[in-house]
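So this first bit is one chain, no partners, the form predicted alone, shown in structure tokens.
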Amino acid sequence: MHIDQLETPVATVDLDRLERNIARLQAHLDRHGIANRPHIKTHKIPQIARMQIEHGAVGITCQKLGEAEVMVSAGIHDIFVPYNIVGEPKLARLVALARRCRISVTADDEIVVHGLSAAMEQAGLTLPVLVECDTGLERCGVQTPAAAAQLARLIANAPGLHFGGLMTYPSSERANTFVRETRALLAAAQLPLERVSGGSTHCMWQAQDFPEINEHRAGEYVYGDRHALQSGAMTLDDLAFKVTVTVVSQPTENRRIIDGGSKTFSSDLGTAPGHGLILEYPEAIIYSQSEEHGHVDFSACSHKPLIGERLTVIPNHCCTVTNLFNQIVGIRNEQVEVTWPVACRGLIQ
């Protein structure tokens, strides 16, 4: 089947480029001896998780339990969730992830440690912890490398628990001295840093800057999106993941509306105006949403579109617009290849 025979809004992925992007990020990193464990919240799906495996992942990140016990069950066996595990259903269901794989968690505050510890120690299993560490992200995280080294020394000791290293994100210059001083604080206490974790994106080419890093997350790299390309991390021959749409209306000279909204795109924005790039008509703006149209200002363009045709959309963020679909057709040479579904779509965490 033809790209265009698809029904929009259509979710489609270059698996040319896909490919090319999987394979050069890992030769980028095995050349720098960096750790790559990719994050499979960008495309869900564990056909392409096994991908990056093959090409030499050391394993993946999920960033919610019902990820990994998907990835789980499609066989893949180290898995890194960095993530606060917490309260008793969610931390049975990590004992049972535990028993079916490699499993690593992050912790950054002792309620958590002490629940994570309590539950191994009862199932007789041992799980490697790591301390998450805010380096400027003010998101989660330990604040300091005394609040690290303590913490870290608390998981040391704790029956049913391995200190695993710190994690952070993304990678960057403060990082770098954030880890250094809690690796000093953590040699007096004869606590090795076996693991840090870090990376992402729009950091990827510049992981070997961050020497303190021995492992790299990153998750856009795969598809790319609007975010990468205004990063520098990715070019648009780079771009892999797509969202074609039709244009249904035109009330005025100027405004299109097109068969995708806010459950199609989400709601990211980045520093671009709109919600995406359209590519055939790149000075047009998506510039509002509704849950099925997309309003499209094209007073900008020399010619506009009209009733039935077809654009081609780069999201401003592709984790999010991936959530959104049930499937990804893949596309080689503009001929439909294979539809993956989005397997850990949706999932509670």
Given for the second form:
There are 2 protein chains.
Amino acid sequence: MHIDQLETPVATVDLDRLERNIARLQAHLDRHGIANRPHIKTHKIPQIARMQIEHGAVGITCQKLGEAEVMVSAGIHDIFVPYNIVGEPKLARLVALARRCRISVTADDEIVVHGLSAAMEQAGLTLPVLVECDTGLERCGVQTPAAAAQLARLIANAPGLHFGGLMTYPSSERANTFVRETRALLAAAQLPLERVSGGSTHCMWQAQDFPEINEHRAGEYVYGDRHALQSGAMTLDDLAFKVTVTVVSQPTENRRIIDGGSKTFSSDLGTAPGHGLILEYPEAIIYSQSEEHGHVDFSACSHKPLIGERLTVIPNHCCTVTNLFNQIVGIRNEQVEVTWPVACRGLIQ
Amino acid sequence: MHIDQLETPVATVDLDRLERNIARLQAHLDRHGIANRPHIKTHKIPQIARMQIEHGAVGITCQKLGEAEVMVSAGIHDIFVPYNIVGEPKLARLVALARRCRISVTADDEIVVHGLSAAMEQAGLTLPVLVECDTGLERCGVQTPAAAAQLARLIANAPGLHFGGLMTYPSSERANTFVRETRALLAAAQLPLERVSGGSTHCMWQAQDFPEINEHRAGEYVYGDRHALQSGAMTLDDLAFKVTVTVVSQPTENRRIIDGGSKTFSSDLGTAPGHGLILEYPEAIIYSQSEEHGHVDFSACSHKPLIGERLTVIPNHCCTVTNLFNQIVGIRNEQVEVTWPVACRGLIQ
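Show the other one: the form predicted together with another copy of the chain, since we just had the form predicted alone.
The complete assembly is shown below, putting the previous chain first.
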């Protein structure tokens, strides 16, 4: 089937570009001796995760246990869940995962470490736990190298746990400095620091500039989006993920309505105006959205589309868009080659 | 199972409140002789749609054909899709739906009318088509009463179509005036105007103030959210829909991280700051989100939660949140009574 025969709105991935994006980042990180551990939250599709592993990734990153459970069942054997796993039900699921694959997690607080330790000791397992470090993004994470070293010692001494290294996001000069200072404190405590996990798509081509960080987690790089374009990490020719929509209304001279809104594109914004980039009309602005309608201003465009015309949209943020679709259509040479269920979407965390 | 045993993040609906919300709006609209045609985009659950019909709704509103297909299969017989249906594949699906139930749609352009007419005439069916009127929201819709009357005449004369009335959103004084002027033009053309569909949860208790509008489409009223709270249409005691989350990190004195982010709450904002209202800590602000983490500032709270504490969040916009969950858990007296799949989510439009 030709891509133009697909009903809209439809999310497609250009398979040639997908494969090229996967191969290129792998080659770049290989060249610099940095382990590649891509984040599957972007695609949530086991088939793409397997492609990433086949290209040389050391394993994958999942953001929640539900994703990891799907990926283990799909044959992925090395999974990092950079998340504080808290509470009995989730610890029981983590134990079950640890029996099925090599899994590692993060912690940023002794309460979390105690929970992990009790669960793993009781199960007779040893879990690698990385210390999450807040190096400027103000999300989770210990606040200082001293706190990181202290928590690392707690993990190293906790039954059922193994100190697995440090984790932060994104890789940056500030992160590099934080890790260097923590490494010195750990050396003084005879605690070796092997794995340091950083990441982001935006800085992926500069990963080698942060020598303290030896593992890279990138997610969006497989698909690309307007964020990646704006950051300079990817060009228009790299973008593999697109949403095709149809103009369904032309109420005024300059206003057009497309059949994709906040339940297609999410409401994530970026630095560029509007809810996505329309490739055929780059000057057009998707200025607002209803749930199933996008409202577009074509006043800056000399030619304006009419009802029935199909448009190709690069979303602001591909990760939250794939999460809204039950399936993604793989395209090669404008023909449908494969349809992948977004297997990890909507799962229990 | 007690609600506290559910793994987080979990979306729950209080069944007593749900039933009360459904009954109360029905009674209000009945009292004023206004037809109730609730919008199922909010819940996307056939069981709740059937409750709405059993309480007296004349039918339901769906925003896309995929929703209507699920609802017809679930036994709903009167469905309004206020959408310009464009293109052969969607017209074929509309014909199939029209053979299975009483379905009506909207149009705001002669191109749309011609497409509908050709499909319905060929199928030997008659489809009621309402003219969508833009009465201030600047989305779809004809721009003037004159344009509305002209399109109504086109529909009335088109093979396979029946002029079904006018549709706008939300009900308002401006909408009322627009309809009154259109009605006068239609009367001069001997075209009776029977059905006029307006709506919104925010104005539902004032629906009778707009006498030209005799059908009301409300969606959020079944669940309620922070939008409905801010608008004054619902009180805290009316809100049936909640998301329970867990504090998973306490990196600083005032910052806490919860296990719900943009893939739980969407990124829809409102007039109140942040990404939702935490019932136990109403002064706290969910100031930003990652995909699976919410970042909360508790500096205005005298007491602050610790890792493991469960919090109850009223989302800004319930419609985009239910769309992110595979299932909603129905609760009565703090016990799980039912689990409903969100059957219409992620479907093809």
